[in-house]
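Only one chain comes next, encoded as structure tokens, the form predicted on its own.
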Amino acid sequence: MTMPGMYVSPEQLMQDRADYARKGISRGRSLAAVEYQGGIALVAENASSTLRKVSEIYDRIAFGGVGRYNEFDQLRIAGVRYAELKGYQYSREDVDARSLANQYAQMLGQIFTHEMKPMEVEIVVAEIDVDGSAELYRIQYDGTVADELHWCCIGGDSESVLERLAEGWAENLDRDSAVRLTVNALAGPDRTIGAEELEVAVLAADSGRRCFQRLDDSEVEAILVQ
């Protein structure tokens, strides 16, 4: 980052603020999230039982985040807020990830812009509709939104995941399937993450009116060696 005092033009500050920010996420685990029949499996390198990545923000919508945990927390808590407060204005059904993700691209946008400091995070909403018909949105840390096709990737050596995930996703998929393709992109051919280390959940469209599913160690033990 600049020293204060020094003048520098606003390119060079904007560029400063995302090296920061990108230096920031790079380091972290990835999180990744693909589509499958009927749902959405996200997945997360995550040793940590209580430190959360991924999380439910409402019926049919989930968040993830990478990055500096307690910046993306505070990012998730105010997804939920927005969302209750939304939907008790208005209906459940007028609470979307499209309208989240926007929200975020505002919150991120403007602290990129106007703080000192961006926030380090980069953070995923997904979302199931009733009839299996996903949605992923990719928020970057200076508000850039990007709406993904079956499959996304955050933090970490993303791009080698989102090869691998291109390679292998297919649209017959199921929710093992799913998560077993999503765990080895996530590993790379050169190594092996065991359930402990993974944070594993869903959303399914089957699921009634609240989709989110945790799936605890041992049942991710159970999907890896099939």
Second form
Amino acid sequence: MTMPGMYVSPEQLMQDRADYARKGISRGRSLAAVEYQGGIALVAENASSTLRKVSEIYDRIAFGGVGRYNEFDQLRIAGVRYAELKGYQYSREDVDARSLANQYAQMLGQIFTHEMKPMEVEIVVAEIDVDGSAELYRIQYDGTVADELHWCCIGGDSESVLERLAEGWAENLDRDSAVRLTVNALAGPDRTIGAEELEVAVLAADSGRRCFQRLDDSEVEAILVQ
Amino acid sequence: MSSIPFFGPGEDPGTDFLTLLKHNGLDPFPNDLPGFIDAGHATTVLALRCADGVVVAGDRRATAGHLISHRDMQKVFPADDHSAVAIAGAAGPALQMVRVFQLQLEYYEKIEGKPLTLEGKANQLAEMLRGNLPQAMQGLAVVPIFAGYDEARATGRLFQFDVTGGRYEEQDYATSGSGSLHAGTVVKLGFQSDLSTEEALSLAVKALWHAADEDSATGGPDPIRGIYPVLSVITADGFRQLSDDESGEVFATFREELNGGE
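The structure above corresponds to the form predicted on its own; please provide the structure of the form predicted in complex with the partner chain.
The next block holds the full complex; its first chain is the one shown before.
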């Protein structure tokens, strides 16, 4: 993207783009995904009940995105298309989170280096296996993929949230405790988040073909008061 | 398929799964085939309204000319949680249409974040039939019935189609396939508005039995193998297909009625 008469070093260019993307992402609230026995809970702070941050991709795969809404929603739709096409062409069992995460990484990496502006997003791809074990992938604005164990967090304040999740996570969490843990980790010690400010969904291994389920405000409220 | 499908604003295929498939070089309904294959439409499927929703039923026989090719064919499929599609016609294209239809409904729901209305689903199926017209002209016709529980109107609804994509909403019942004349007459004579689910199921069984009795291409109950026609119910609680055992019981009750009447 050099213009006549101007020179910007590649290091500087990449640095500028990364700063730009990070600034956009850090403005938004965090989203966390946490494994529990037989499922994965995905929790986001989201005042809107129509513009979703957490969504269904396929039978056992969910998507979470933070940052610029129109950009991560484009990624969500591309993911649904990728999964549906693969399932149509081969079989439903051949659709997996690992290959989808790699596709996202390719795409975000390509956009980061070749387009005018990087995507100001960070996403998580979660999959619950038939035996109830979880796979979590975190993908950054520049295409960096990380394979996370048991929990992960994306968005502005993720480091302190991750610390709180590490402290509270245990092997035998049930669904409700996992949701409570995640909400408390997102909130931190100094504030509480009400059900209407939350978007909560789970991938439950034992709920038939389509594992993705949203929990509505009243269900979340009931979980939080326990 | 190599990479993730990502579209610019001008070329986005939107919520249409068929367009997406074609964009990726996958055409589920190729329509430039030479020649003519007479695949017939040997089947009986039917749907009728009851107080709580709709009952959808179909026989299990598939034929190739005068041979029986399958005894346990499924011709009634859930389209999604609250609707079903029953097929008559050439088996290959019909099964393909059901598959693409099911995928289309789920695809729309995921892209848009909410499901299509029942009316929208019926129109979508009509559109697919219209796309299949060239194949139908070459003998590979598909003539489905679509039925479901309309959650907005809190009632069961059913739709009949023709090969050109004509869509006809029926108030009481719909039948399709080679045995549809016989099945239709039986349902017509026994139909009342606000049948209970049980009454609707026994009427469906009676209609299927008479169709199988008159039409060589419609299969009847097969107690030796334990294979019975498919019976399904769609209510506010969703789609439910009865097991072969449950279906067998409805047929057993019908047999008692039949013997008692002699």
